[in-house]
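One chain is shown next in structure tokens, namely the form predicted on its own.
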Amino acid sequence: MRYLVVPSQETEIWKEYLISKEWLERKYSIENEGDKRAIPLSKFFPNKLPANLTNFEIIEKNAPIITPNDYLGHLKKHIGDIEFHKFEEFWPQSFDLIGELVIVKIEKEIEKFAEEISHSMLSQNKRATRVFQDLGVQGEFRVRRLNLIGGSKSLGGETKVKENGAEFVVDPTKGYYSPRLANERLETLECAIYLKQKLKRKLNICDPYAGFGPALMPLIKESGLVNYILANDLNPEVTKILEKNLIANNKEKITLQIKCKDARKLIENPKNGGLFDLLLVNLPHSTIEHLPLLVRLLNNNSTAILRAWSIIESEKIKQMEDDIKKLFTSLKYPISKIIVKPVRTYSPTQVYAKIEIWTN
């Protein structure tokens, strides 16, 4: 690699001059050369030294190794410029990093490069040990079908994640988990703390669609917040992990009950009716349909909170709010506050909406 050696105080002058001639090699940085500076020269710099540069020395030295700053840089290095640019429009621009797992969607046009993509992602993300291709949602429990394209098969799909001060296990090959909802779960903690202060006692909390328990983890970690938790999930594989997570994080010896059943049947146990101060409902495709059988779990003798999430047509948000008000009125739950607002876009016409209702 050729470098032009110039006095330190003239570095910017000659750098700008080389740029104007397309003679600066932008991939590399300017290096120290004793008390002078060595400016990297591009392949367009002439072999014969231009007259105005004859007072300066040209040296040959090894250029520093450039470390790619994203997985695409690693990928380009693996497959070469020609193949990289040929399929440039198809390379994944985003992916989920869940603990030690990378989950990525790959267009069919570049599936033949799955191994190279996984190798590049593992090279960029030193914490990652496995890369899964996301093949879409399937089955009764709407689990993502994940194909391992990089890393050890013996490790399976389990991984530990840290979120909102808690550590717990998830397995995206068995159930749903999204790190993108961490802020929503933090808001749930803030609501619970405020409610506890208002009621002046510990809370009874129900999560009928608990999954691996990410919404419950920060709640049970908060000192003096929770009295009793009923956690439920219909998926037996997920429920096993949910139970382990709750037990591992239950340092305050909170009373726990873990169920694996249709959440709509929880109300069939008369002890559950009107028991809970905080009810979480996160089954986005069916939340509104299931609410009539879940609302009655809420305490009707003091302030209680429902926090729910639903996927809905963006133009129907006002209608959904009106329908929820009618439901609570019909069940004799007075509403002191209701919030229904989009959290993020789900599709061109649909939004992922948050529902928060305070009763008194």
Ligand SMILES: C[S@@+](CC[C@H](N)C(=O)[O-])C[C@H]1O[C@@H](n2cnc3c(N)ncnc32)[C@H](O)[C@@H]1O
Contents of the next structure:
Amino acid sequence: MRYLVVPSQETEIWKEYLISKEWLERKYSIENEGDKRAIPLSKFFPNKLPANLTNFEIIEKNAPIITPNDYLGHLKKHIGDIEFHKFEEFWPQSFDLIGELVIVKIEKEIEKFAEEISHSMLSQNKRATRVFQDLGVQGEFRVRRLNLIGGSKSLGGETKVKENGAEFVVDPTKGYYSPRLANERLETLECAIYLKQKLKRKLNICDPYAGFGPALMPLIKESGLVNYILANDLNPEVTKILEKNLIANNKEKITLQIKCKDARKLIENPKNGGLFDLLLVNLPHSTIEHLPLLVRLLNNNSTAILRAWSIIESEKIKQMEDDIKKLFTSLKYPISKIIVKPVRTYSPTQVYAKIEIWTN
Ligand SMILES: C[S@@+](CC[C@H](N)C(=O)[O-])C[C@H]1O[C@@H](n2cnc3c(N)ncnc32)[C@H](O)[C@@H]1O
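Having seen the form predicted on its own, can you show the form predicted in complex with the ligand?
And the full complex, kicking off with our chain again.
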């Protein structure tokens, strides 16, 4: 790499001059050269020194290795400027990082670069060991179709994640998990702590759509908070991991039940009716439809809390709140507080809404 050596105090003047001629190499920074400064020269700088620069020395030195600060920088370095700019509008601008996994949507136009994209993402994210192309959700359990494009196949889809102080295993190739809802789960913990103080006893908690158990992990880790947990998920691949996660985090030796059935059938077991102080309902596309068969799981003798999440047309939020009030009234659960509010947008017309109801 060629550098033009100039007196320190004239650096800015000569830098501007080189820029005006497209002779400055912007990829590299200006370096100290004894008590002078060395300005990096672009490939357009002429081989024969221009007359006005003959007083200055040209030196050859190795350019410092630059580390790109995002995966796109790595990709550009890998495939070259020309290819990079040709497909500029298609490169993924975001991706999910779940434990050691990167999950990314790739447009058809750039699928042929899948290997280069995964290589760049692995170079940028030192913790990541596998990159999956996201082919969208499918089936009753809404599991992502994930195509491994980088990293070892033998590692499968399992990875450990840490959320709200708890560690647990998820496998996005087998079931649903989103790190984006971690804040909601923290709020659930805060509600539970408040409820325990109000009731002056440990809580019975039911998560009928528990997935890998991200909402339950901080609850069972909280000292003296929980008496009993019923964790359920209809996907058998998920409940196997859910069970391991609950056992691994159950330092308080809480009584646990793990079930794999349709949540709407939990109420058929007479022991479950009216048992739970806290009920979580996270099946956002069907929450409202399932709710009539879940409410009676709640204890009706003292304060109980329902925390649920639903995807809904934003203009129908008020209607949803009225329907929920009617449902609770018809089942003779007096509501003392109700919060129904959008947490984030889901589509141009739909929102992801949080529902929180306190009874008695
Ligand atoms: C949106 S995920 C929520 C998982 C977890 N609660 C979380 O927050 O990450 C919904 C879960 O419900 C499960 N599921 C779908 N239909 C069900 C049903 N009828 N009864 C019980 N679980 C069901 C799916 O397998 C999935 O794991």
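Positions refer to the first chain, counted from 1. Here the structure is a predicted model, which means the values were calculated and not measured. Here the rigid core means the biggest group of C-alpha atoms that line up within 1.5 Å when the two forms are laid on top of each other.
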Following rigid core alignment, is the displacement of the Ala353 C-alpha between these two forms equal to or greater than 2 angstroms?
no
Is there a C-alpha shift of 2 Å or more at Ile39 between these two forms once the rigid core is superposed?
yes
Once the two forms are fit on the core, has Ser302 moved its CA by at least 2 Å between these two forms?
no
I need the CA movement of Ala51 between these two forms once the rigid core is aligned, reported in Å.
8.9
Once the rigid core is matched, what's the CA displacement of Glu60 between these two forms in angstrom?
3.9
